[in-house]
Amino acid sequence: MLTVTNLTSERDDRILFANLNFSLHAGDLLQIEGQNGSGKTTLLRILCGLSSHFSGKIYWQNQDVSQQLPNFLQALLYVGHHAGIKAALTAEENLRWMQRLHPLLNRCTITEALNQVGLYGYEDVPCYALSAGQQRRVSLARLYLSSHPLWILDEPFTAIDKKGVLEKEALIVKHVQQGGMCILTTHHDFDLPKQTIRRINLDQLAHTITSVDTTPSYLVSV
């Protein structure tokens, strides 16, 4: 379980969000919404331990993340807005390097993961020779490899075609249906009549900052 209490962050003397509270349990899918500049990526970076510019508390399995950061980081898979790969390495080499950093990238073989993202035959091609969409697919191949319980994804559907979007959507749904957790930002509307998606809209949250309740709930379930 991931729990966030009274999370507040500001940038350039502007409060992005204040007193943000939510909990995430096994089987939960949480979508972070808001316009560009609303703080979506900032929130994800805070949750992943990549930013310390915040106040409030983050708990993993009911323990303060700051007291068990290595264990927490081992439990999560973060896919940022950028591909996050080394251009000089091949697709296979990038994923093998990532596996050494994250032992839980073990669900299937690298070849199987690359096949799933449509990169069959590109395993040995240096990533600088791949298109932006193909480089993004190398990064997203980690989703097929991952057995991490918590996925945090920043715009995972960027630079991939409609077929790829549907495949990744199905993979995310499968992950949570099998007891995983996922937090993501996306402008994509999930077509999931049987799947409850919890949402936080940072634009709506920003409108309440001038008179903040100390115990608000900004989660909306649909």
Partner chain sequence: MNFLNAAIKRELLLALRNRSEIINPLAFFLLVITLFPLAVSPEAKVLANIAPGIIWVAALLATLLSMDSLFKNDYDDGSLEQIVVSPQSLALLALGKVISHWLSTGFLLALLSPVLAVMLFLPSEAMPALVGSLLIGTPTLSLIGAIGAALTVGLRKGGVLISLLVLPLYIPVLIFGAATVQAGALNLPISGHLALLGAMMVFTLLLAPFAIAAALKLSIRN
The other form holds:
Amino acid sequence: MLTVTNLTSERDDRILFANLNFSLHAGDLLQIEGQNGSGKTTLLRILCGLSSHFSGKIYWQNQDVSQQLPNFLQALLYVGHHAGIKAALTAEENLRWMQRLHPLLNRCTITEALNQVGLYGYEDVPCYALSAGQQRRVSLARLYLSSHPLWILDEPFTAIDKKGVLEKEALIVKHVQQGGMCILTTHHDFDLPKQTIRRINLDQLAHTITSVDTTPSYLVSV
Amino acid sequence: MNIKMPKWFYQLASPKWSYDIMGMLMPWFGLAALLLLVTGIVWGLMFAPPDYQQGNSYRIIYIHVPSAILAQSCFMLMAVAGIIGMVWKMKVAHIVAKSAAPIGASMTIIALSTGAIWGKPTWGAWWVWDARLTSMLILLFLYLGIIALYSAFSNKASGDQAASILTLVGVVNIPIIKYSVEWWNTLHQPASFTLTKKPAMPPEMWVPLLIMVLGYYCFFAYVLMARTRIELLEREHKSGWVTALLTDTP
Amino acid sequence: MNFLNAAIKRELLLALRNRSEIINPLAFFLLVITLFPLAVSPEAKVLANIAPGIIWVAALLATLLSMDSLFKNDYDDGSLEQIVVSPQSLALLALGKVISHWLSTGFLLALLSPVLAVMLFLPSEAMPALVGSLLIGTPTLSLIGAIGAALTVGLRKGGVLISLLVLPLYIPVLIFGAATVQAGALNLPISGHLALLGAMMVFTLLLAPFAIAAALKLSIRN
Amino acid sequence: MGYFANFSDFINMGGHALYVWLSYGITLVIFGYNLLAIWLKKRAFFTFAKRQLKREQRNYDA
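Okay, that was the form predicted alone. Show me the form predicted in complex with its partner chain next.
Full complex below, order starting with the chain above.
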């Protein structure tokens, strides 16, 4: 269970968002919206502990995340802008290294995961020979491997074809329905029943701050 | 600047044509290299007379001199191929230059090591900062720089351009390096060190040497063409003729 | 412990994938040594005197030269981020990276150094001292250099900065390294010098990985 | 045996055996390396290209 209280982020003296409060329970799917530069990526990086540009508190299992760091990171899968793939290594070597980093990447074998992302037969191809889209799919193969409770995905559907997006979407929904949590940023709108998704729109938040800066932010739960 | 060149020159531009031509020439060069090298070595080692001063260690000349000559002419070849590649936009010329670099480097290493070993009996040390050996060492660094530059670029075309420019700069600098090393050598070299100018070599000495030089050139041509063909295949492996070639070889 | 082995194996695999990366420091080492006879004088006596010092300075500069790319590639393609987000200890990974960096530079420099000693007319009695001091000294150089690399990985012009940060820290290793070779050349006992170099190595081996891990986290988070 | 009286003289090279045979040995090794490098590159390309072709065929049929 992840809880965030009055999170404020400021980058080169520009307030990206302020007093953000939300909490995420098993089975929640949270979509962060906002146009580019509204701090979506920064928010995700703050949650993963990859950015120090913030004030406010983040709790994991009701304890401050800095005390809980080992098992917070154990439970977290972060897919960022960078694919995190070494071009000189083959797809299989990359994923085996990822498994070495994250013991929880154990739901299926690497070949099955690569198969799911449509890279069957590309196991031993060095990633520099793959296209950007294919490299992205190697990185996303982790979603099929992962049994992490918390997924934080930054624009997972970029450079992915229509069919791939639908598959990934189904996978995320399955993950959430099985009691997992997921925070993601994407421009793609899920065609899912409204009540299962919670959204935070950073633009609206920014709007409220600048216009009336005294009122604390509010939780948009639809 | 468009200078009119003979027809075969433009034909070389098409990778498939040069791939086939080189494929035909290779066996001949390979055979010639084998014959020339074997006769040259047998003649030089067994039948040629030793040097009256240095005795039999003089026989190292038959592998040292040809490799030194080849190391320098290979650099010239790379510069010319680089110019052709850049002026006429010929990919094959760039590939020839890129394939020649490692061979030139290996020839320089042969020249260096045999030269140093040859110096041991006469000068008493495994390595001496002699003018020729030092310039050869600097030539090796030029080669290593060019090879490193080729592999530093992921985009092959820009890698070729960059390395060709470095080769041109290098080839212009070779005489300057040679001259300054000669001058540095005379500046520091006490008189006793310089080898007295040997009298002209008798024919039974320079004939095997000539054969060895020709043998080296044929070997160089053989290896160069082999490397160029593989690089051509790698660069053109998306094109039709390579896939056709792949499907019918076992 | 097996995470350390996995990290070392991965780094060595990466180093072997682009072999020309390994040759550059060696060529630089040879090149710097060649400059001295040209600049100073080719006479055996002169060169033999300065040989220990210049071989060690050249080895030090060669190690420093290869420091910049230690973390840079991982930082650029996002794999460093993935390691910071994983539950594995960053210090162990840093140790693995430094060990594999040492194997592909410092160790080879030590093996190549007799060739250079011959070119500088260093008496052959000094060979064991030379190779020994380099084998024990270069790990310390790699460890300290890695701290500099980790501190500057996020900066654009980090390469130049590394030498500024790290060269002062190299001075003790340089002093005792060169002294070992000089003692060896004069047939004096060198065990004392080697012991001191060994002590420095062990000391840096224990502390540097944590400093590197902290520096990496800092660079990733800013 | 040409200039040398017998085979052992030839091997001895008038006392310079070490230098002559070391240099010829190094040259042989480097010539051999050049030939080996070609063979390795050729084999590496063909295995990679053939597998690539097979993969494209499969994707094409799928």
